[in-house]
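Taking the form predicted on its own, here's one chain by itself in structure tokens.
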Amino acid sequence: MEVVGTGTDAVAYALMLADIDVTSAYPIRPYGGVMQTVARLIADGYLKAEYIVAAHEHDQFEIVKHASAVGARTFVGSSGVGWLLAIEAIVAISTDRYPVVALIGNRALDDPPGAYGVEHNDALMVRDVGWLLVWVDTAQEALDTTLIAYRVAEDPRVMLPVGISMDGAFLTHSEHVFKIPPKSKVQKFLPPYDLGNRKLHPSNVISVAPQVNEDWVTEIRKQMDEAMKNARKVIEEAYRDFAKIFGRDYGNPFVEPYMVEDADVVMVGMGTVSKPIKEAVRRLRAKGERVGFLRIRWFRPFPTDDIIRYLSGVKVVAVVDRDYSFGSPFDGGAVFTEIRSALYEAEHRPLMMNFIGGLGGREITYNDAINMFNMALDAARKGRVEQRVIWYGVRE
């Protein structure tokens, strides 16, 4: 059935698809659109579901914690300082492995009110605590990848939680056409949610997030590093099924290349940055120039194999960062930062430049695409990088 909705519709329906038993909500732009849905569809009968409304945010995620801890099939959501606001639950909910879906409705950090537009920062502040990551570009995709997120966490070799960026108002806000699938389809795909032995129930005496300090820290954080290692494996299995079971095929599951095979120039992005970009991608091929476009779906797991396979051999690779990383190498952006590292096993290492734009929510248009990519091509042809990060379009 195709319908026309919201990025947040979409991940609401994909809720219903999936038969979600427990949700907590609390209002915070721009994810809000996810809990106004759920809601409707529970009132009107299409999905039963324990709906909690919490006292914020922290309540929010610890609600959730307990849920799954009793075997509930969880989701949550949140946006910029509200997300932040739950970093102890957050941090919790995947030191005790417990596959909760949540929804990052990507907002600038700022003081409230302030601003409201898309920044990648607040759900880059777990990219180093457990939780798998994931950004999304279309309605179709956040609805897609939302049940794939639920096979993904809920298999045995991984059980963390994911988190699925939504650039907030380009993609929570917009009306696109997506398909809705049969739950036939779904319930193939997704198997019911099974925590074993680990379950908390009466009959079942176990301890949950003991105190263990020095004597099993080191160990808990290893099986956690064993888990994301395995969850590349499990999400390169669960996007074959899906397009066995769906006949959407995404390809890559963790990138998506764009005109990348014969490119001197590849920039690469995550979100919707993607429509600017790969206009200017076409535009300037229809000129003779040979560009492509790299974007990231999954963060974490970092696709690393994938960024030396696509980028080592070309001239200049030019990253897009909607987030800012202070202080960091070369003062870059995270994206920046990370691609940079994956690139020094690369036999050929590409020279590399940074733009840091579109933050609070500020437009990265056709035409800034362009004068990134001539900038990029500039480079290529004098074969240096004379200005490695520009913050793009700041005022003087």
Contents of the next structure:
Amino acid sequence: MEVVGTGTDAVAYALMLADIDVTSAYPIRPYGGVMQTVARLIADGYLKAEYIVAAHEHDQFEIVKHASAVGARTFVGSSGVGWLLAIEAIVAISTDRYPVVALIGNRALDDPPGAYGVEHNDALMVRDVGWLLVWVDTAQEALDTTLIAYRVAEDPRVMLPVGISMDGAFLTHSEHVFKIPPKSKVQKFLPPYDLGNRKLHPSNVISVAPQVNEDWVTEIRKQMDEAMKNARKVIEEAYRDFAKIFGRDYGNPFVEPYMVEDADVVMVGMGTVSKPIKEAVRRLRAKGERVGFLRIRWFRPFPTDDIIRYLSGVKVVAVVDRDYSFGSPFDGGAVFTEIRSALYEAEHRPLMMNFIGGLGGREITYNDAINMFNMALDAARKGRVEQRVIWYGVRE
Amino acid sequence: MVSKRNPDELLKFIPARDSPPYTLVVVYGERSIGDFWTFPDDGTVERVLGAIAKVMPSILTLDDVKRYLESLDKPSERVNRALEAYQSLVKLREVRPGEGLPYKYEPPHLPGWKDMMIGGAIPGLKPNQRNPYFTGGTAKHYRPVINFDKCIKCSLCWEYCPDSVFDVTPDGYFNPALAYCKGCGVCAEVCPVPDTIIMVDEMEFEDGYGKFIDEYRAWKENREAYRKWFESLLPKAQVISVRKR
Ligand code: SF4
Ligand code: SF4
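Beyond the form predicted on its own, can we have the form predicted in complex with the partner chain?
Okay, now the whole complex, with that chain kicking things off.
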């Protein structure tokens, strides 16, 4: 069935198909659309699930943690500082190893009401604490990725939560045409949630989340490390099965390469910035410029092998960060810093540039992308980068 | 150590060590678990400082102790406690290797990350099962003594004991495996029948670590003797809230 809806609608339909058991809601822009659509799906009888309105985000994430512990498939989400208000519960979900799936409607981090617009620092705050993180750029991908997220999170080899990042406004609130697959196919793709011997139930007496100190924490982290590493393989399997069952093949699950073969300059970004950059690639290619784009989907686990495969032979890599990492090794963005680190061991290390752009929801147009490409092409011609980090469009 | 007993008596309860000889210093006073977060302010720290000034002035002189304590709140109270210890019976006793309660400390075996349940979850214990490494060592101050004649088999002691100390007997009584008991008194607190679980100073017993008496078996073997023994302990029992009720 083909429908028109927003990015958050698409996630809500995926929750209906995944037949979630419990969701907890607390309103905040721009994630909030998903809770409204889920509420409507429940009210209209399309989804049978407990819909719990929380007092604030901390409760909201605690609720799904506990529901997940007793064997319920759960959904939760937030944005910006709301997401961070829940941080205690967020880290507890990953260290307790519950496969909660969350939507992060990416929003800038400011003293609320602050900025409503997109920035990726909210989701990136949890990049080091055992959450899998994925960025989507269309409503269809949002729906599909939500189904894939449950499958990966609940795999016994992983059992870690997944955060699905969606650019605030640009995707959460824009209308797209997308396909809703039949439930029968989803059932073939997504096995029921099974916590096995960790399910909290009177017939399975266990203690969870005990006090752990120096005797146990290293081992618990090591288990998480292993699970995160396993996730790479599990993600691959999930996308392969997804293509087989639904007939939609995303190719490489971790990154989306766009005209990168033979490219001298490749721009890298996450989320909806793909749209203007792809348009710029097409226009520059028409003029004979060898440019390409690489969109990172999965940021955790980080696609190191794919980064090396697609970027190590290139002359200039230009990373667009819709985030920042103040005081980081090159005073650049988080994605830039990670890619730079990934390429350290590559046989051929490209020149690297970093554009900090699109903060607080400021639009990046295809003209902006062409400007960025031209700067990078210039560096490619000269064989050196004059300014490593560029705050694109910052008012002087 | 803070105690009213003399060093020879105390050594019966102190685990023997292989390490070089050491000096046991006994400061006269009510024993306590001072500086533990439950009783942070019972004067133990001050008394110990006073005792150190007495026996090892090269480390800390009485003036040092005074100067330090006077910098805190309630200085005169604190200094008096330190002086008490300094002036009263500080007893010394050289302890040779191997002297003391025969007791071998076994460090607990901690599982590797592959053997643990994920997320640090812990499988529940079945009745009469317990973690062999969660023994109480020689640390407990009081032990529960059960008057099986009065027990109504309500199971509360068993359920509330934070360390799963109780074994369920075939006839439905609850028998403490004393090696695992931490002496917290919760069982005595929750027992609904007055004077059925009493908490008695561990130093009233000389059965020693690792060969604690089996209270239930003792009662089964000779009820009359057990009853007499229990009654002899009753006056020495700690007063706990349930007995006041
Ligand atoms: S004193 Fe505490 S640890 Fe010992 S048996 Fe009673 S409840 Fe258990
Ligand atoms: S709590 Fe008291 S009465 Fe109840 S079973 Fe234990 S000893 Fe018996």
